[in-house]
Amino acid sequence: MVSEAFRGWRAGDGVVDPAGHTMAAEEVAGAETDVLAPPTDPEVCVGFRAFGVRYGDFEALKEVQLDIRRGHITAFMGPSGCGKSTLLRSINRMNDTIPSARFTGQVYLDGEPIYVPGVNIIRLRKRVGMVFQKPNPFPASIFENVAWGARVHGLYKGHALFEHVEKCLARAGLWDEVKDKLKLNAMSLSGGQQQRLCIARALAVEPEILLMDEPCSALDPIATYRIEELMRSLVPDYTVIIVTHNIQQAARVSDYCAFFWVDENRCGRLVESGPTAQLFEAPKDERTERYLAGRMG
């Protein structure tokens, strides 16, 4: 049965999305049906039901249905414009800064709908933190990179303060490394570095899931090494999603994948999901093995 959230967010012919659109009646024929019910599971600390997601007239997401497992890093890998980074994005609701955006569909966070009215955006993404594609430390020193998140949202100030800093740069493996140069400006350190002072900076303000864009993209194998040591390092005090091209990554860090590919119409579809020892073992799909194996993508 559909949520009482979902109910409340019709309006005249169609729905109303978060940035107050109009969906059309026939986007969401069938909502109130259990393929929108919450997840039950209360391992299950994300659910997607038949979300998609439209920019303007291209039609990016559609009908995904997935449950991220609490405690657990999970993998969605697939091939460019697959949507991807779209779903990722969806979860903290960072699709609503594109004008054109529309959804569908239902995304669930512990259980409560966030695709409603009144969802208090800024709670929201801190409990779910984000660290994108390219390093983007703030123009300003170390210590204030991690300490600015912190500070802002009234968590912890004086002597506590500096203390909860060391404690996510330590999380973040870069203690030992800046110890000395808090005051210096983020932007003097290495990539590899200033991606785990982004990590610290996502870790400072005590989110429950950490959501990464294809995180080491953009570095040398060493630092890639050292970032995928420090995911597996976070669980299982907090939940990891991560976006990757690289399929070897995805079969060493995570736990759980999901695989998504492009139908006929360009618009990105989840093919499966499960355990990654299953999914790359014995795939269920015909594309998810050919992807797998190179012959594809």
Contents of the next structure:
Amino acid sequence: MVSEAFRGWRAGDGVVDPAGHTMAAEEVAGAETDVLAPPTDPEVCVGFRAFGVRYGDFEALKEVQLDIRRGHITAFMGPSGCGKSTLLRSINRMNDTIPSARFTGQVYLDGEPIYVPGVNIIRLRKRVGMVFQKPNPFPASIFENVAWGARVHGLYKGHALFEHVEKCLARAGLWDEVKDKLKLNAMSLSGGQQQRLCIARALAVEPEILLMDEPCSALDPIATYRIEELMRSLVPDYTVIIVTHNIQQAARVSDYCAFFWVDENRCGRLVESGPTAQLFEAPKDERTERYLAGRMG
Amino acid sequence: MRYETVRRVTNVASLAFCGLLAATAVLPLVLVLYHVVRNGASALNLDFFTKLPVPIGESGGGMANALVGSLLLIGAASLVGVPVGVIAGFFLARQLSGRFAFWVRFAADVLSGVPSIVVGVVAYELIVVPMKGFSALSGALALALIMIPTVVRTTEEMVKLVPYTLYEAALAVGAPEWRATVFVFLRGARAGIITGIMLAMARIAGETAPLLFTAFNNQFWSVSLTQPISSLPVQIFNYAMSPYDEWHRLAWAACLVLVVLVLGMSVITRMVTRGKYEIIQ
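And the form predicted in complex with the partner chain, for comparison with the form predicted alone?
Now the complete complex, all chains and molecules, led by this one.
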């Protein structure tokens, strides 16, 4: 299994990329032998093992070794270009849509590797939902936005589907505001409402993990507050992973934090990670301390 | 004069000049509508829509066959042109680079610049000659060729306007690529694609040159695709060239019907697609 995990994968088609293979093998050979071992702790939901991403010749991220705990909120922090979004999008393999993307190392989801041939990406994305930086509801009705994903996976039909949509909208704290206008175009909602609709849409396929890529950066403070409240209400039912530029936001909402930095080659690196309180009060690395103090980044 | 007065006068003069030129640009349309309505309205009656042309010397008669023939030609041309154009446009929009996409795009641009009479000659060579006779089919195909580039390019542009993040959102809920593509891009670009199709249809509705030696003309009732068929533009051409006042009147009436048909299509398109561009943020 470990040798499998050494391989790099070309986006989408699951064909072994020889170049990626060579690079990964060289790189990891010098490291400890168990660097690619799957997480053994059942509380670990997502495990990155010597994980790296490159776009063509550009190395965006490398040697990420990180465990993400089930039922908690984990925040990825760091300056622009430190690879935190790339890492987030690796969990549901959204980076596969970029043809030049190559991957090394491995990501484990509930102990199962996801960068191996034969992984069903559609089922993976059903388990790992995603909310984007800018609210991006479909140009369709509010109902259809939530129902579509459930329909794609054949989860519910008829009246059960309606009840499911209601449940998801209620979970996202939007039901009371939209219950009388489910047939209205989703574009008629405000930005904050659209983002909550996108969360309802993600919940509609019944995921275990919710990835949020700077979900509040396009919203005003009140809408941001509502999304943050909503995030807190989603744990421990869901595992939430959020990318944020906002140090205060990470401090407010997250249970665990991972701090990233860019090295001299503009390649993203994981600097340190741990419980949020610990990371904020007693950062181990000087860069973390300076970043959190607002003196850098 | 004080500086501010100079500014104010310049402003008024410039605005007046721009307004005048804008009015000049609209003038041709006003002239066309005025003459067509003035000459056509008096000749237009129920017979025009229900009766067939009558021989020279008899009064009355109509253009029922030409009206139906035109609609049939537009319909048959759309049946070929719309699927080909929309699918090709979709392909170009989702296949931004690549040699093949480049050549398809280039070919569509060149094709849209080919004079319509040349398209007619080609249709004659390809269909009329092997079939040993003029036919509605050859006319429809000539019109389809004229239609395709317009539909291709508008479809491409409209699909490109759909934000990529919507496609990502569809993939992120676990939709297969084909389903995400159809749902997001077709839905997002629907209004624009329909506009393109309607404009292309309006354009071919008035095409005369490619029909002259493909669909030819027919003084009798015919809805057969293998027979020559009458159409409004060709009928206008024939009647307007004739020395008979009665035919001139009918030609004006046909002009009015044709103009109303084309204008109607544009107006309906505008109404249907109004406010549908809101996804483009």
